[in-house]
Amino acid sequence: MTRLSGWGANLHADSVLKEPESEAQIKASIDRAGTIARGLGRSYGDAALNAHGRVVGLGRFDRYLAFDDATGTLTCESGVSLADIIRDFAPRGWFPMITPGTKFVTVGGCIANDVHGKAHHVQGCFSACVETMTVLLASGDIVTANRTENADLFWATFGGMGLLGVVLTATVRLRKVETTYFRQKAIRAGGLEAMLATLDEYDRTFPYSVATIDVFATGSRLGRGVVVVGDHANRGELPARLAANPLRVSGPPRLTVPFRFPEITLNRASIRVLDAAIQRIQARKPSFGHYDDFFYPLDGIAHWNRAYGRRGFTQYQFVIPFADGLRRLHDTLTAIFSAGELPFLNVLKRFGRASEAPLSFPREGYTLAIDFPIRTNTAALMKRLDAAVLDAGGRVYLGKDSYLDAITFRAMYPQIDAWLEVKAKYDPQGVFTSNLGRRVGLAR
């Protein structure tokens, strides 16, 4: 048995871990008593945990199979990471079309979570850049799934958290870029109403946008923070010092958190200092920023999750509709900041239209993601937030979740029955299962 956890390190499970390197080895690794695939373990909770069951790690299943330099179409095994793609294709002028806030995720993981980024209102989720995939079913068959062939499986796999089968390969479209830099702008907002107005305004002129909220601002200043917007920079607009190497690719992380910090390290005083530093850094963004600073600021610190201590942390991400969004966000932030917990890193964004995937998280509205070090009352707060989000007509992101129950999940995701029909069709014996799947009623 191997003891595994998600990135939040707040939930653990002893599992039989297999790490195959070939299609045949993956087939041989499937245990019909219960199996889940795992990428680089960057889902925060228990999505890739299977207590006392089989976990198939796909980090070594990471080969490129084909690339069309004219169209930017890449076919690869599902264990290829976005970091791999950036390292190998950015110097050739290609970048991932859709990316979350870390590059240390596999293509298979991006599909399972239908990840989104800072430009969902313009570009959609990861499903928007996937042309086709091959999936290993519980029967042992390998099928092709795309928008015309096995389309029900194709769409249900996005956001399906690996519970329909093992994605073996995927064909994805990359984005043509002249540089790996971003033209960016920072705007201070003095409160929540100004924050949302700024996001609404700049989303019409910049494809990428994200806001960071000051977690210590209350009263009339509640929701105060900084909005950063940006777009891919062309070579001709870069200053000379950057234009000399316009497709620069970063190396490995420069810093490492070597061990789990003592729990007393994160307290109101230390978080206040760090929060103020983050606000200053965001507000002083230079006119041009490298992709690592723009997309992946935390990737520069290896094992940064260890800073949350022995009990780990949870990240709570939800989306609520635009309608009445200001009031609902105000009430939710008030509940968060007055709960006596230690909310820390956070990002606020706008989402565009939902995809066709029945369990894909994004829908039109405002989305907030915020970290909580695990303390005695953290789980109870998550339950209260679930109720508030549900009452607002919103939902919670399974890729970050650790506490959602089956009844609330069903209420948040009205297309669950359609997804379960696909599950019954392609995995009638329930071979693919996980702690998360069982917890929210997607598996047994």
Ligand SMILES: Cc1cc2nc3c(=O)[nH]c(=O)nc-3n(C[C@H](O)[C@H](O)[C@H](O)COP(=O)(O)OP(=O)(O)OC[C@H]3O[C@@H](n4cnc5c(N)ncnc54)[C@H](O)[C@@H]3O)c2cc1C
Contents of the next structure:
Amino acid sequence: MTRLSGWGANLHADSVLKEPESEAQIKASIDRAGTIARGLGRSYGDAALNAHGRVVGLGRFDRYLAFDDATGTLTCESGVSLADIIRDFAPRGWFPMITPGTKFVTVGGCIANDVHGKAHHVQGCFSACVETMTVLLASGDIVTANRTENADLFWATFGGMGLLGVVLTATVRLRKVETTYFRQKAIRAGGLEAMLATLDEYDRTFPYSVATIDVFATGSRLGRGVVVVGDHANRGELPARLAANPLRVSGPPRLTVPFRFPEITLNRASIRVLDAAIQRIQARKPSFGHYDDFFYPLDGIAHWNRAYGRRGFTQYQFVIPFADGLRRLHDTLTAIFSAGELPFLNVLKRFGRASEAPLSFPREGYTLAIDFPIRTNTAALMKRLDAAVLDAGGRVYLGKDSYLDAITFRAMYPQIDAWLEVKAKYDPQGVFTSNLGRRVGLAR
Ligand SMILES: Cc1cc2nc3c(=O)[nH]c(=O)nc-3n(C[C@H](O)[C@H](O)[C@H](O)COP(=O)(O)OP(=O)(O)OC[C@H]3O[C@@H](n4cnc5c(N)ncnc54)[C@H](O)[C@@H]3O)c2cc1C
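Alongside the form predicted on its own that was just displayed, please also present the structure of the form predicted together with this ligand.
Starting with the chain above, the whole complex follows.
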């Protein structure tokens, strides 16, 4: 048995972990008593955990199978990571079309969570860049799924949390870029109303936008923070020192957190110092930023999750509709900041239209993701937040979640029954299962 956890390191499970390198080995590693696929374990909670059951790690199933340099269409095994793709294709002028806030995720993991980036309103979710995939089903059959063939399986696999089968290969479209730099701009907002107005305004002029809230601002300054907007920089606009190497790719992280910090390290005083530093760094962004600073600021420190200590942390991410969004966000932030917990790193963005995938998380509205080191009352706060988000007509992201219950999940995701029909069709015996799947009622 191997003890596994998600990125939050707050939930753990002992499982039989297999790490196959070929299709035949993956087939052989499926345990019909209960199996879940795992990528690089960047989901925060228990999505890739299966207590006392089988976990199939896809990290070694990572070969490229075909690439068309004219269209940027890449076919690869599902364990290929976005970091691999950037390392190997960015120097040739190709970048992932849609990327979450870390590049240490597999293509399979991006599909299973239908991940979103900082430009969801323009680009949609990861499903928007996937042309086709092959899926190993519980029957042992390998089927092709795309918009015309097995379309029900194709759409249900996005946001399906690995519970329909193992994605073996995928054909994804990459984005043509002239440089690996971003033209960027930071705008300070003095309170929540100004913050949302700034996000709304820049939505029309810049594809990428993201805000960070000062977690110590309360009262009339609640929601104060910095919005950073940006777009891919063209070669011609780069300053000379960057233009010399316009498609620069960075290496592995140079810093690391070597062990779990003692819990006292993160306290109100230390978070206050870090929060002020983050606000300052965000507000003083240079005009051009490298993709690692723009998309992946946390990837620069390996194992940064250890800084949250032995009990780990959780990230709470929700989306609520634009209508009445200001009042609802105000109330939710007030609940978060007055709970006596230690909310810390956070990201506020706008989402555009939902994808066709029944369990895909993003839908039109404001989305906030915020970290909490685990303390005695964290679970109780998450429950209160779940109720408030549901009441606002919103939903919580499974890729980050650790606490949602089946009744609340069903109320947040009204297309659950359509998804369960697909599950019954392709996995009637319930072979694919996980701690998260059982918790929220997607698996037995
Ligand atoms: C710092 C940080 C920033 C993040 N930012 C964002 C963000 O901006 N937007 C966003 O959407 N997410 C974000 N995430 C979450 C992350 O993108 C997702 O959780 C992603 O799914 C993790 O990929 P993974 O390869 O690590 O998969 P894992 O975490 O190992 O697994 C995630 C899910 O994918 C399934 N899965 C993995 N491989 C396969 C496969 N081959 N076939 C079928 N199912 C499979 C697993 O069963 C599990 O349900 C962030 C995470 C971190 C740590």
